[in-house]
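The chain below stands alone and is given in structure tokens; this is the form predicted on its own.
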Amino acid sequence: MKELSFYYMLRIRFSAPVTNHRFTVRCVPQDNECQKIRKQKIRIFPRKSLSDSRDSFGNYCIFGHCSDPHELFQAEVKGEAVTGLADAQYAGPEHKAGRFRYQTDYTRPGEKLTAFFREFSFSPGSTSLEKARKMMEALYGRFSYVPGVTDITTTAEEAFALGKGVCQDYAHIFLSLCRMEGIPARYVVGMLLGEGASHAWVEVYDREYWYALDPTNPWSKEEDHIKISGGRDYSDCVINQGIMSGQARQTQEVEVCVRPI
């Protein structure tokens, strides 16, 4: 169990003000059976017309409408976060985990991912969670941590072909080996132990349970992260989502901060 203290900042400038703007934010960490969350504040500007809710992966989200000229729009969440109150995160029967057992279009594998795949061979009896940590050694000793050799858009099998990316791509890689070995495992979002930007891990599904796996640093400890969101890939956990009316170009900033109580 580890007390920590977190923040994170996502901030966008404009080069012209913009207005109706409708954005979505994912940027608030969860409070589940590993992690409690206290003394969090959130701060959303423009704070026009704000609301929240859930959406169908159970991702906390915050919804806002800002009709009036503005050329900054800026996130922040800080709080504190207790973690490693438990091994794994309770998901019921397999079939409620089914959706996260399907490849989509940033997972799906070519024949170098395939090929890859190929490679493994598992004992009699092994579980879900010892396969996907065999793949997950295996894909840390194959592929480098080099960023800006990809982007947002890069799938697992452009990134397994250049041999290096980050974590994104450790994460979608990693998701699709547990898939093609019928693991569901689901694409996390949250916050690392020190500073820099967000990061991105897996959760495998193990006999009713979900279990954290880092594949950019299977050193690290589970308690070490903060989880914000959850889905089958990126797209179902990005932070910031919206459209607005203007011509105006953006710069974007993210800072995160997570350091020991």
Given for the second form:
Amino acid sequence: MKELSFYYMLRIRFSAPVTNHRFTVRCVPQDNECQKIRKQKIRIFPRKSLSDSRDSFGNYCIFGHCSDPHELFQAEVKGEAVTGLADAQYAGPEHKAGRFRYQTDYTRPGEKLTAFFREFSFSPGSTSLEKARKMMEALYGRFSYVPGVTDITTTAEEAFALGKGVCQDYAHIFLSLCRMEGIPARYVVGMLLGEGASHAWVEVYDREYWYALDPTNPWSKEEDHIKISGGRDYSDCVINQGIMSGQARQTQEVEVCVRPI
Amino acid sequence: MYDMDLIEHRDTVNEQLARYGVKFGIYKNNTFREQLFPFDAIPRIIEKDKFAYLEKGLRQRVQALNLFLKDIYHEKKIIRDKVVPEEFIYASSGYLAQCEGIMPSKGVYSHISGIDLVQGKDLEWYVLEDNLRVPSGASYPMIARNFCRRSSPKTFREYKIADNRDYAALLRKTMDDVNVGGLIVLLTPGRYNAAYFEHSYLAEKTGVQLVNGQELTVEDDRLYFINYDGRKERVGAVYRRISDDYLDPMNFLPESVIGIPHIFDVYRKGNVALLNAPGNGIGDDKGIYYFVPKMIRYYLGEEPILKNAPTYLPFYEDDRRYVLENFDRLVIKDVAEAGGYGVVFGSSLSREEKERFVELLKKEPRRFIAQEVIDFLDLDIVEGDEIVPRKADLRAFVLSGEDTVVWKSGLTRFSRNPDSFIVNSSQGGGFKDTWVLSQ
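Having seen the form predicted on its own, could you now give me the structure of the form predicted together with the partner chain?
Full assembly next; the chain just shown is listed first.
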């Protein structure tokens, strides 16, 4: 168990005023069996006409609409998280996790990833979690953390062929491997102790539970992570979606800070 | 043998149809062309008791499909009980994860279902396809009947034919049944859509507001219609004639400009009814078609009344062997394609093409279904001065609100090419009225 304080901020500046702006943000951590959130404060600007809901993955979403001209959009969340309360989250019977067993456009393997997957053999009786760990560690040895060579549209196959990328790429490749092995696995967005940006990792299904595994830091502790959202891949967990009218360039800043209390 | 009075008026009816803009838009080689939907004056006639049998079978089928959709997006019992293999659901593009856990108004998913049937030479009816997303076509026999009655009133005094102009009332009742409170609108992508005539016609006949995406807006978890004077009126039900992908750029394709941002979130909260429900593509998936008779037994505990065309799934080893051995007699369909595209007759392939296809089939067995070619009962059409037989199908319309009812008519489409089995209007076929006798 650990107590962490966190701060998440997303700011978009528009070079000229935009109007009729509609947005959905998913940046608010929620309670689950592994983490409890307290003293949470959320600030959204512009703050007009806001509502909230959960999407079909259970992620907390804030919707908004601002028709007046504005040049700034900002979402800020701060609070405290008690983490490491359990080893895993309850997932239910396997037929309900099935939708996380199939490849998506981001995770569908090509030649290179398929060949990599063929290198694995598992001793009989290995659990899904054991198999996943083995693949994660092998991936770590094969892939280097290099920012700036991939972007948000890079697929698992493309990143693997490059041999380098960031946490999103690690997570997509790892998802692809798990799914090739028939293990349901989901993409997770959140915050990591000591990291200045949002982070991505994976949850693997094993006998009715979801276990968090972080392929970018295979030996990190689960309790250093604060989960924000989950889905089949990056596209289900996009932190900010917006549609607006106007001719403006956007510059985006993200600030994340997680500290022990 | 035919009602000559009616046949003599064929040109008059076609002229009327043209004048009313009864057209079908077609995209071919990247260009949009509108063409008339040719009407043939010889009706398809279905006797009262024969139709009663179809009606029973269609209601049963649509009830099971609605239960299936509800199950897939909630409990998933049919997967748990291994009646449908999981991958036919989750690897299908028709399954929309965004729809998980959403309960539509009254628990109805497929409000307007278009079930495509053919009659074999053995006089048996076979279901070829279920259309549970945005099935179109009801307006054509409605308006054609109207013109026929005017040009040949005598015919309609002599024959006892169920009046099919009640479709508007049935459709309106379905929309009223699921309306959560407010206006009912028909959402069209606009006049360049293949079925724009139908959108405007059905809106007029049901008395609902015809709107495009720009006229709807989401505010505080509710959907509003923006009136001509800027006033906003709450919308309680949307008969949407745009596909799931384009419905809401915040939840589906972000580049959609014809959709309404956040409409799906309003729907999720139960603040608007969408007809048909998003996510229905999993119910009319060509791979899922194979399982519909199993669904009827599973959910209703009844034997299916209507038959499927004999279908094989190469996914199952026994079926795969059968398909490879009988390749030349079968028709193979790619489950991802629609509208008569992606249909291959085994016998039409050259040896090389066949080898390539068989390789693909072995590599991706889940992608295909194979069916026996049904020996259709041809229907007569008038071609010039002659009466000639052509392949035809029947799209029956089943409406589900508080009850499930079958419209006593349907769209009979025929292929104009004597050698073609494909009758889809998007491939340039014509249509007939469908008479259901009332005595």
